[in-house]
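This document opens with one chain alone, in structure tokens, the form predicted alone.
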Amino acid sequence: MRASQEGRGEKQKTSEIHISGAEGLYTLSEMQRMLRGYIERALHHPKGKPDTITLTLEKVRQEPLTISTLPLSTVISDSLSEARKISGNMLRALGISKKALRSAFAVLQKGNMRGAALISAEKGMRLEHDRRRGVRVSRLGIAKPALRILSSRLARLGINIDTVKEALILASKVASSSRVIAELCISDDPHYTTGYVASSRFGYMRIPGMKQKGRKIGGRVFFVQEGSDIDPIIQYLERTPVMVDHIGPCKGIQQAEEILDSHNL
């Protein structure tokens, strides 16, 4: 599902403002219920009423790959600057250059992204073919038994909401790509200020206070290994079906230093 508004760009040209999006792998028996849910979600999003709601249904013929969710934790920060510092330190520990970090935060500050940006880990170059569209992670879902386990574990932490579950599933697929080093995300929901850094090494790290409340900036950045052929990466993220069938640890609140130390960095 994709919902958008018409806006005005430079010289009064009509531009599209992204409002909401959702994605999943479902059986035929689940289809009507999920479509109703997607429409309700699009119509009642904090970013406003959409002018267009696009629903796309596609039969997936390829057997999905199965993965586990990344280990989940929350790192508490006292301010916007501290949240940005924590995310930067984690990404630097993963080998992301300062130049690449500057490029990433510039992308997220601009906002209104339809998909994710691909940025090279050392030179900080934008690599996606279409910067307006970005890379749209698609064909991902979670098995019902795994969803029940995930919901139970998140409920104990007080964060059993669709925003967390869907972001964790998406981040887990992204991290399963061998050429993606890390993901940096700030929600574009003006009322949701928690961002995250995700990687196969550190897991899915929620960081509250990554932006000021009320701002619509945000988006996703995927840092890829320098010199990577991006076409196979995009093919995997957009076209390869992936299903979560196992849930990793949900650890609750941790200190950033604790996570770094646990990986002998």
Contents of the next structure:
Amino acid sequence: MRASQEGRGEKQKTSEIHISGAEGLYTLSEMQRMLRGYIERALHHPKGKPDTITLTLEKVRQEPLTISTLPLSTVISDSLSEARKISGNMLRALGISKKALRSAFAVLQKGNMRGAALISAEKGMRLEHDRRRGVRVSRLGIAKPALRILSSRLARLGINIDTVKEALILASKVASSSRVIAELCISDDPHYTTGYVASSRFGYMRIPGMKQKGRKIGGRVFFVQEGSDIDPIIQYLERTPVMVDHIGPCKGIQQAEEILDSHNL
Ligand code: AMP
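Switching from the form predicted alone: structure of the form predicted together with ligand AMP?
Everything in the complex follows now, all chains and molecules, and the chain you saw is the first one.
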């Protein structure tokens, strides 16, 4: 599903505003219920009312690969600057250069992309073919038994909401791509200020307060190994069907240093 608004005002006459997007892998019997849910979501998004909603349904012939969700944790931050610092430290520990970080935060600050920016880990170069659209991770889903386990683990932490489940599934697919080192995300929902840094090395680390409440900025950045051939990465993220069939540990609040240390032993 893709929902957008035509640009308003003189300057924006030709530009389009991304309102909402969603995708998944479903059986035929689940399809009607899911489509109703997607339409509801498009019509009631906090970013505003869409002028266009596009629904695309495709039969997937390839057997999905199966993966586990990344281990989930949440760190505490008391200010925007601390939240950004924690995310930066985590990314630096993963080998992302300062230049690449600057380039990533500039993307998130600007917002209004449908997909994610691909940024090279050292030189901080934008690599995706279409910078407005970005790379849209698609063909991803979760098996019903795994969803039940995930929901009950998140409920114990008081975070059993679609936003967390969908982002964790997406981040787990992204991290399963061998050339993606890390992901940085800030939601563009003006009311949702918790962002995350995800990587196969440190898991999915939720960071509250990554933006001020009420702001529509946000987006996703995937940091890829310098010199990677990006076409196979994009092909994997956009086209290869991947299902979560196993749930990794879901921990409560942790110190960022604990997460770093536990993996550096
Ligand atoms: P959300 O987490 O839905 O608030 O999305 C925040 C931003 O992440 C969007 O504005 C897009 O730039 C990006 N994004 C959302 N969904 C995807 C996806 N499936 N693949 C890549 N990027 C996405």
